[in-house]
Amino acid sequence: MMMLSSKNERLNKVIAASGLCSRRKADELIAQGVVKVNGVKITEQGFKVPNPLSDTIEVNGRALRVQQTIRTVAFYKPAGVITTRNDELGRKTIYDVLPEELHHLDPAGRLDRKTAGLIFLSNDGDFLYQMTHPKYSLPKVYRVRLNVPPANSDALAAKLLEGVFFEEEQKWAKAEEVFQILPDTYGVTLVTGMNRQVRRMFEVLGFDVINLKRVSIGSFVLSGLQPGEWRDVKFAEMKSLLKAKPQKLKAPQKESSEKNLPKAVPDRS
């Protein structure tokens, strides 16, 4: 966790802490003209809010939600819930899951119904940027379960890695990696996040997905954790996962039951 001061506080700082932006993004809205402290227009870099916790701030005329805590969580996503606040079919989504003291965090990025495994939640904007824009590119692997074992393995992940077509968007999509962990089990390395991905990529070369999780994203390993659970992730943690490569899955994992979601747990770090 970081802590916002209670007085002088960089506002792109404090923006940021919002969640509502990366500092960058920030920076640009202010030379825009729509940012407000207090009632006034604010246009100068570098200035800073007297009172970061009180004051009001407004970004094109919406009052922001300032926490002094940043907080960062890693929430082991279970099948069968949206990643998203409100569903307007009235399914179960994430934050039925995680206690209300989490609610105001925000998903960076999503985990379709199906798929389980590691989302981060923040109030971090700079850190929600950063794991969602894709000029980051930063890796994620997920276990694969197919309906029934390729006849050759090698021939899928030559596949894989050479790319498939989408025809909905028009575009290539690929994998950067490709391990047999079982032989109907496999690990698949990405840096792009087009919907569905990888349960299409197998569908168009001839395979169902009937269990897919995401077991890592950068550095950070999905591990001690149990489908709906979650742990506070250190600062330090936060920094080496957008710099270090991926952990490979290299010997099989052992599946949790995802029927009976446990409650929610603090970290036990």
The other form holds:
Amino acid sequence: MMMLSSKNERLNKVIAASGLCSRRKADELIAQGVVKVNGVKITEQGFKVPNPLSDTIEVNGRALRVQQTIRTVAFYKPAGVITTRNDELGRKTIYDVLPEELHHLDPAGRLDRKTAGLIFLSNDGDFLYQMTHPKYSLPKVYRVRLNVPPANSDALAAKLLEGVFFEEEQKWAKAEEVFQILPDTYGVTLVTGMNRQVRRMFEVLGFDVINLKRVSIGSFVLSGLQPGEWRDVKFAEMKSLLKAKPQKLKAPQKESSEKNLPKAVPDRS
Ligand code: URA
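Can I have the other form now, the form predicted in complex with uracil (URA), not the form predicted alone?
Up next: the whole complex, starting with the chain shown before.
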């Protein structure tokens, strides 16, 4: 957890603390002249907000809700819930699982409905930006269970590493690392985040993914949590997860949680 001082805090930091955007993006907004503090337009980089928690800060005419405590949590998203604030079809979302005290946090990226595993939520605009922007290319490791064990595991791994073509985007999608855990189960590391990338890569190669779980992001490993559980991420963990290499899954890994998916969450796909 990081705290915002209650006096004289840099304007870009205060804007980022509202979760609106990163500090760098806030600098751009300030330069564009769309930021007001207590009704006065501010274009000076490095401007200090006298009372960040009580002064009125507006961006493009919209008042920000600045919070003193910048908070980031790691959440074990259960399968069957959607990574969104409101689902237009009224389906269950991550906020139906998370306690109200965390409802002001936004997810850093998304996992599709059927996919379980690690996702961060934060109100730190800098962190959300770094976690989702392609230029940071954080490695993400997935545990993937297939409908059938492949006849030729080496050939499958080679194709995933080489890349498969996604007709829809007219783009190649590739895995950074592939390792077999069990005859029908793989660990796959991605540094790109195309829509449903893991499932679609295997689909192109003729397999159905019957269980998908994200087990790590950067150096941060999902351990000690059960589906639906969360914990605060320390500031030092946040810093190091952006730098460190991912940790490899041990093979074979016992998966108690996979057998234990929450029954309260029906899979309606
Ligand atoms: N790949 C998928 O197929 N789904 C996810 O949620 C994430 C990666």
